[in-house]
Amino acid sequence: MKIAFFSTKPYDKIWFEPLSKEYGFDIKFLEAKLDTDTVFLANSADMICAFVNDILTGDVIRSLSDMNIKAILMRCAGYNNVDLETAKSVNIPVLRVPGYSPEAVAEFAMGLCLAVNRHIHRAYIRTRDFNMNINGLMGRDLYTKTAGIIGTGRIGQAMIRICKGFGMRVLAYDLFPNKELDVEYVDLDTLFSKSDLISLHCPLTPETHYIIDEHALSLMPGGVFIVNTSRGPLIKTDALIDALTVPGKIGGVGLDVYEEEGDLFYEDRSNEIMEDERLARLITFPNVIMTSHQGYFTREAMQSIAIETMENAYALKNGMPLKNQV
């Protein structure tokens, strides 16, 4: 059976090529992002494999159905970019990788917090020019401060463990609280008003879209740190920019995702004029660090993603239970 992989990079081939032979699949690696203009490239494949910025609208999925595509394999945990209702209506199962390496993302989230708090990014630039002046680089201890974790799935739980390791008090919010966790669940307004660090680890749903907006930001204490390693539209970018312009309101922001990242992230745009004015504005703030959706990007996570994706394909091929079907 053949699988058409969309939005592939050289590092995808490193992990998937050896496994394709082991599991008995022929993989067609495509650099193109999946959308209405490129869906025809899946012709002759039996399954397709997509990533976070591929666009699987109803039209795309119906086109896949017309090609007799048997499954949509998501090599990621999120699936907000997939029209699930259409997939169900045309009987194409959507399979994801729910827990590849929660520690990878949580460790990166804390790394962003540490970097922006202690101005590591600015210190790096200074010392490269042999400027050893530390004026303006003062940070704050995280010990005894309060961390607000939004989303207590596997990644959120890993972040909770890290924060507790730093000696932080932890508050949590989740639409479906886990009673087995040793954590204090509170409502959103309480979390926003009491937290020195707010870290987002929830999926993007209608309920969580713009979970951080003008109201949420107005509740946050001065000097708050905000970290988002989940999905860009959890934060209303315009509201965040407005808050960043208020002196002392935001201590720092670490963003591994962005509201309009689809055509930007994972690509080299360094020789182009940045047309996205909001992204260009965000990057000008000295207390903002932005990375290109790399929180998951560790050797362990990539290996786990590849294995789980191929296990999903193997299960469908052989009529086995689809444990990771959305």
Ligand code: NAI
Given for the second form:
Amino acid sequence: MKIAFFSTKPYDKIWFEPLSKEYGFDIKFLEAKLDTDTVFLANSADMICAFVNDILTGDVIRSLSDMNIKAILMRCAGYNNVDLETAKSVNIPVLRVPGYSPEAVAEFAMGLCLAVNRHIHRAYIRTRDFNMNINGLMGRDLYTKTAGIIGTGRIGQAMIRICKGFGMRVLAYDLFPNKELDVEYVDLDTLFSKSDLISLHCPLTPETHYIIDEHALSLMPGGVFIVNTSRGPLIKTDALIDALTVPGKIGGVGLDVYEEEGDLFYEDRSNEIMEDERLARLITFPNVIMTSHQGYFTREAMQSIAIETMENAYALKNGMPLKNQV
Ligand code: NAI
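Since the structure above is the form predicted alone, I would like to see how the form predicted in complex with this ligand looks, so please show that one next.
Time for the whole complex; same chain goes first.
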């Protein structure tokens, strides 16, 4: 069976190529991002494999159905970029990789918090320039401070463990509180107003879209740290920029995702003029760190993503139960 593999990067090939042979699949690696203009590239394939910024609208999925594609293999946990209703209506199962390495993302989230709090990104630049002055680099202890975790699934739980390891008090919010977790669930407004660090670990859904907006930001205490390793549109960028311009309001922001990341992330645009003015503004703030959706990017996670994706394809090919069907 042939798999059309969209948005391929060199590191994808390293993990997927050897496994594809083991599992008996022929992978056609395509650099193109999947959207209405590129969907025709799936023409001779039996399944397609897509990633976080591929665009699987109803039109794209109907085209896949016309080409007799038998499965959509998402090599990621989130599936907000897939029109699930259309996929269901044309009978194409959507399979994903739910829990490949929650720790990879949670560790990265805490890394962003630490870096922005202690200005490690700025210290790195200074010392490389033999500027050993530490003026302006003062941070705050996290010990005994309060972390507010939104979404207590796999990654949120890993983040809770990490925050507790730092001696933080942890508050949590989830649409479906997990009674087995040793954590204090509160309503969203309480979480916003009582947390020194707010870390987002819920999926992007109509309810969570702009979960951090002007109202949420107005409730947060001065000096708050906000970390988003989940999905860009959880934060209303314009509201965040406004809050960042208020002296003392925001301690720091770590963003591994961005509202308009689709055409930007994973590409080298260093020779181009930045057209996204909000992004250009965001990265001028000394207390904002942005990374390009790399929270998942560890050896362990990549290996696990490749294995689980191939397992998903194998299960479909052999009529086995589809445990990772969305
Ligand atoms: P999960 O499915 O294990 O947990 C998500 C949690 O969010 C669940 O407990 C669920 O009940 C909760 N939730 C759902 N709707 C909610 C709402 N309206 N308000 C509050 N909580 C809500 O997912 P997991 O594996 O923990 O991943 C979380 C998110 O992290 C993914 O949806 C994805 O967007 C993002 N992600 C980012 C990565 C990166 O590289 N930066 C890599 C992997 C995932």
